[in-house]
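Presented below, as structure tokens, is a lone chain in the form predicted alone.
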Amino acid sequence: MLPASFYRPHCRIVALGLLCGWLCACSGSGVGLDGNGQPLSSSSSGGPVPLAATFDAIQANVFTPICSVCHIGATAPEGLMLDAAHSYNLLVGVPSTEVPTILRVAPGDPTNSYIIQKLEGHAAVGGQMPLGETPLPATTIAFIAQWITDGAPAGGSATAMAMATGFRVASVAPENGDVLAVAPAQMVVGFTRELDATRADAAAVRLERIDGAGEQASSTTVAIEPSVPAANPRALLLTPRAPLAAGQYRIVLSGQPGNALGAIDGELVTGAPTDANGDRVISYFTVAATP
């Protein structure tokens, strides 16, 4: 049975998502750039974050003020959310949905990283990002390229989270309650610590389609391919083996002995069970259109 909050109207309905896509696609509105087209330095705390070849600096100067204007929530183009909670795990080691043979960020290889191809305007699909807006200065793109050349390490905030918390879910895409205009090509669950990839299999994580409602609701397991990108061992990539049909779905982490996901140090994933079987439902989402 779905929680009542799942059915409440919210801003991420399909019609609004399509309107956002038509109006702004993958762009910003110039917010985050100064009069010379350079990113403004800012942070959530209000203090300056100088642009540098680090993930935290790029997030504060580029992804948050410029890219996440449209790359956020259920309407994010290609499912790529670039807010601080999701960007790293949706970029590093994750295949592009437009050109699946190319990683969005390939650590150590900026030339073959799709994000650089899109920012420079020579990607095989689509236009230069931010779409329809002033391109990022070459100097800004150079900082992003250098971060990738350096191995695309995670930011200090992610390291602090790993030290301060147990092994648990840090982010999930699609998010709980999302209504997606089109079926996702992949789903990504981010964790606070590195995963033991040998435990990341179909017994540890499931995608279920929900049929019916209320007490009559039932679920059917959907075939997916779980994997942990070598370049980003804190991310669990879930790839459907066939396009998802329109309907309601949930992502479930097993709480059963011997099947639970574990960190590389052996710690099992924590968090309160959310169903009678002791499993954890971490996201309910709806696909509105049949592929």
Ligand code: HEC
The other form holds:
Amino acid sequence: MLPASFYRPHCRIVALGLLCGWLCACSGSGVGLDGNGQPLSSSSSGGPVPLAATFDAIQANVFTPICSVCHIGATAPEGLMLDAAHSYNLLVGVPSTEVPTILRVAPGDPTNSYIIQKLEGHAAVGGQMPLGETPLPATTIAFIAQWITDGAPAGGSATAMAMATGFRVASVAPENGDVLAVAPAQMVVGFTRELDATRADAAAVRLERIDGAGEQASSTTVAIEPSVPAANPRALLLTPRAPLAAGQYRIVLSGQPGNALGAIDGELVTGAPTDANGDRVISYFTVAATP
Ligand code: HEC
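Could I have the structure of this protein in the form predicted together with ligand HEC, to go alongside the form predicted alone above?
What follows is the entire complex, opening with the chain shown before.
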């Protein structure tokens, strides 16, 4: 059994962000605009991080202040959360939901990275990002393209987290407690360390559908394709073989040492609550509507 608090839905104030846009988000967090009218963000040391072709600088200057106003939480468009906790693992090596044949970020190839197509306004589906707002300056898009050309490396904060916490789950999408209006095209579990891609199989991770409630609850394993994107070995991508029907689901990591995903032999993920078998439920989420 898991503690009752584990099932408590998260509360998110998405509507606030939609109402006031990124200007409001900036003033709310105490940052302003630079001489070019571009948002400034704060680093952990308190100073602004100048925009550069690095993940941390792009997160601080673009994804957090401008994009995560909409791209956050259970209602994030196309399941793409762009807050600092989720963005890297949901971008690098992950297929676009709108055009699944194109990766959101294809390291080394900005032209064929869906995010660049969305920012430049010539993607095959949907509008230019940020949606309904002034497009990003060409110079800003050029920094993002350069980061992709350079191989889209992770930021220093990811490395620092691995050093501080050991082998852990760093992020899950959908998050525990999320209620999704639309079935997710994929689920992504981010870890603090690189995974052994050869162990990303049905024995190591499974998606279960929960039927019934309380004593009557039973679970059925749902067919998924687990994979580790070559470009981002810290992420475990779970692609359903068929669209998920409405219902309740949980993502479970096997507690059996032989199924350990860690590249360091036998190392088990720590942190998430375990059940009697040592299995770890790392997210419990609901799909509200059948596609
Ligand atoms: C005002 C809300 C809003 C803002 C701000 C916004 N987006 Fe979006 N985004 C959407 C919506 C809605 C969609 C889906 C419809 C569409 O594509 O037009 C979307 C879709 C996307 C997609 C396609 C995802 C996929 O998997 O197919 C990408 C990539 C994207 N946005 C990136 C960004 C980036 C980067 C920023 C910041 C520069 C941003 N968005 C800012 C609302 C927003």
